[in-house]
Amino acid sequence: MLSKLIKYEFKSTRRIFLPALGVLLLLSLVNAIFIALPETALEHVSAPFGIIMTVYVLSMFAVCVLSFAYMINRFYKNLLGDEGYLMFTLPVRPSELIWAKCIASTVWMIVTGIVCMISLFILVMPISMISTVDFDFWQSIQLVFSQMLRNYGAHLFLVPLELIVLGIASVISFCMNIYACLSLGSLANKHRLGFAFVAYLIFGVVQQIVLLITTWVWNLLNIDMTFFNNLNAMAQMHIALLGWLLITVVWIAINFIITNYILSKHLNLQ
């Protein structure tokens, strides 16, 4: 039952968002015609081209802020709203809901990330085409790369990897953590969306803390790293970079706990 919620959540939000994606990619090509305009030529267009940049730019925090701003309203509106009192006659669990939720405010989220990525370098590509100094760009990425595989040799697909898992459950962990907010705010019977702000508050002050007292804790068993020390500095980046992930993972399950079991046992639709 969750694909066929997940099914239906790209459904709902893909009318949003692939409209309003394929737009800033259409205008970063648009911008990137200009700039691949000979000087005299972009002269007598410079008007145009500068309110299509402004377009552009506009576009790209526009679609930033969409996957922001939907991401909340989805969740509040269907499970949380008066939309909930259907979503909740469902025959699915809570925590299949949610989950559905999570995924594809995930993957938006990415995808929104890649798309602006992509129209940067649609933007920049004219400008290292039209240079005039002799800069074979392809070919020095292919030095750079041989360069480094011969230094790292596995470690260099391993470390983007990592980074890339990182990146996905730090997306899943923010997306939860809203989610407990709201679900939070939703115990209240007015001003719900200020609650949910004022937890969103405390929670970022309860990690500082914890972050603090695991330090304390640290410093004051005075644990030997004698080994972490002696470790090359890949393998120490490896261990860094898992026990983020561990980290990450741990938040994701206490803000799935709260979020589950509010719409499981405490659930106050609007």
The other form holds:
Amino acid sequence: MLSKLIKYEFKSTRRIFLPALGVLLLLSLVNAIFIALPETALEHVSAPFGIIMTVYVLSMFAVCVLSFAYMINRFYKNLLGDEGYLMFTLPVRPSELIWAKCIASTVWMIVTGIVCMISLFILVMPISMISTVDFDFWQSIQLVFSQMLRNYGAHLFLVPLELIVLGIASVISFCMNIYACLSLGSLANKHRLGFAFVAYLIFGVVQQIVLLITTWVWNLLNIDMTFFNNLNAMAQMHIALLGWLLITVVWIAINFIITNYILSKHLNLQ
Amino acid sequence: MANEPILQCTGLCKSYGNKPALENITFALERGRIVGLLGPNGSGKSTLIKLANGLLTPTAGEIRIAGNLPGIETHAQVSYLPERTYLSDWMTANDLLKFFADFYKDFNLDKAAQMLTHLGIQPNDTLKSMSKGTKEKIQLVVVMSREADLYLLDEPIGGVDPAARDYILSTILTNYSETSTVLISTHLISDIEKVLDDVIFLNKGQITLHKSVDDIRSEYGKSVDALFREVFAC
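Can I get the form predicted in complex with its partner chain as well, since the one above is the form predicted on its own?
To see the whole picture, the full complex is given below, headed by that same chain.
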């Protein structure tokens, strides 16, 4: 059932995201054409270029806001609003509803990020093509890469992989935290979005307090860290990244449990 | 467990904050009946139906469908028509039919398509372009195209014109099987009286009467509509 829910989630979101991302790519392409123009020609079209560039920057900002706003909107409207009457009477578990929303939103946020990077790449393409260093540029990249491969070996792939996994986990934890806030807000009889915002602030404060206590306890325990300091830089990096990943996963679990508990045991659709 | 009541409430209470909506409701519905849940506005009809669907959580007591608390198993057995439109505007009527067919094993796609044609609804029109009444008709079509054990219909005829009302009532009558139960909440009693087997009167969150329509006629010597007007006279 989860796959069906995800299918419908994408079906209902893609009609907004695909055109928006398409427009962004188109705008970066138009801008790239302007940039590729010889300087004398560009002078004549500086006004439209300025406008198109402004529109491009704004639309980049807009797609980022869109992916954030849609993550909230889909959960709030489709689950906690009138559409929830249909979603919560489907023969599916609340946890499946939560994950379908979370997976779709995470994918759209990541896709939005990637498309923004591609659009920037398109934008600077004419500059790199015009410049004379391009041949040397690729060669020097190759050189640096092979040098790094010799120095770091498999770590060269492992560290970026860990960073990517951590990035994805961070997006998931961000979504799940917002869902937990919206669910907590839904327990109130009135001003549900207001209470959701208060819940978000409280989460932030709690996080800070936990951090403070952990640091305090850590200092108190005065653990001998020589074994860690004796490790090489790469091992330290792995431990730090994996530790961070573990904390993120725990944070996802806490927020998921809160959301799932409220939607399973204390659902109160108005 | 075919003899088990399809719907059973035991000491069911629900309050919104300090305001009680249902107080200590206990009753059971047998299979194969069409039951009218009748009461004035704010008497707790929708609250009761929402509790049966797990959209609300009881403050005290419990509600069971075929022996189970509301959950994934009961959702597969219950076909629910809410009092509001729950459709996503971007869908077409066809999308909605496919959605139902995808999630409910008991959904009869052909029957639903046939009913849409009969009501003159274009399957490829988006729901956004449709009137409120048309959306309500589509909702009823998909709900009644399921072969469920229990139909919970909250105000199914409130928003549609009298001509469509007749079609909807005949749809309800022709689409439910001998073993399934239909619970219809409404305050438009005269329109549905002829299809009902039993009635439940709900007033200020309490059941004041639960009898068969035949018993009411023989005991009180009047129609359900007349009795309702007498009991709930302002």
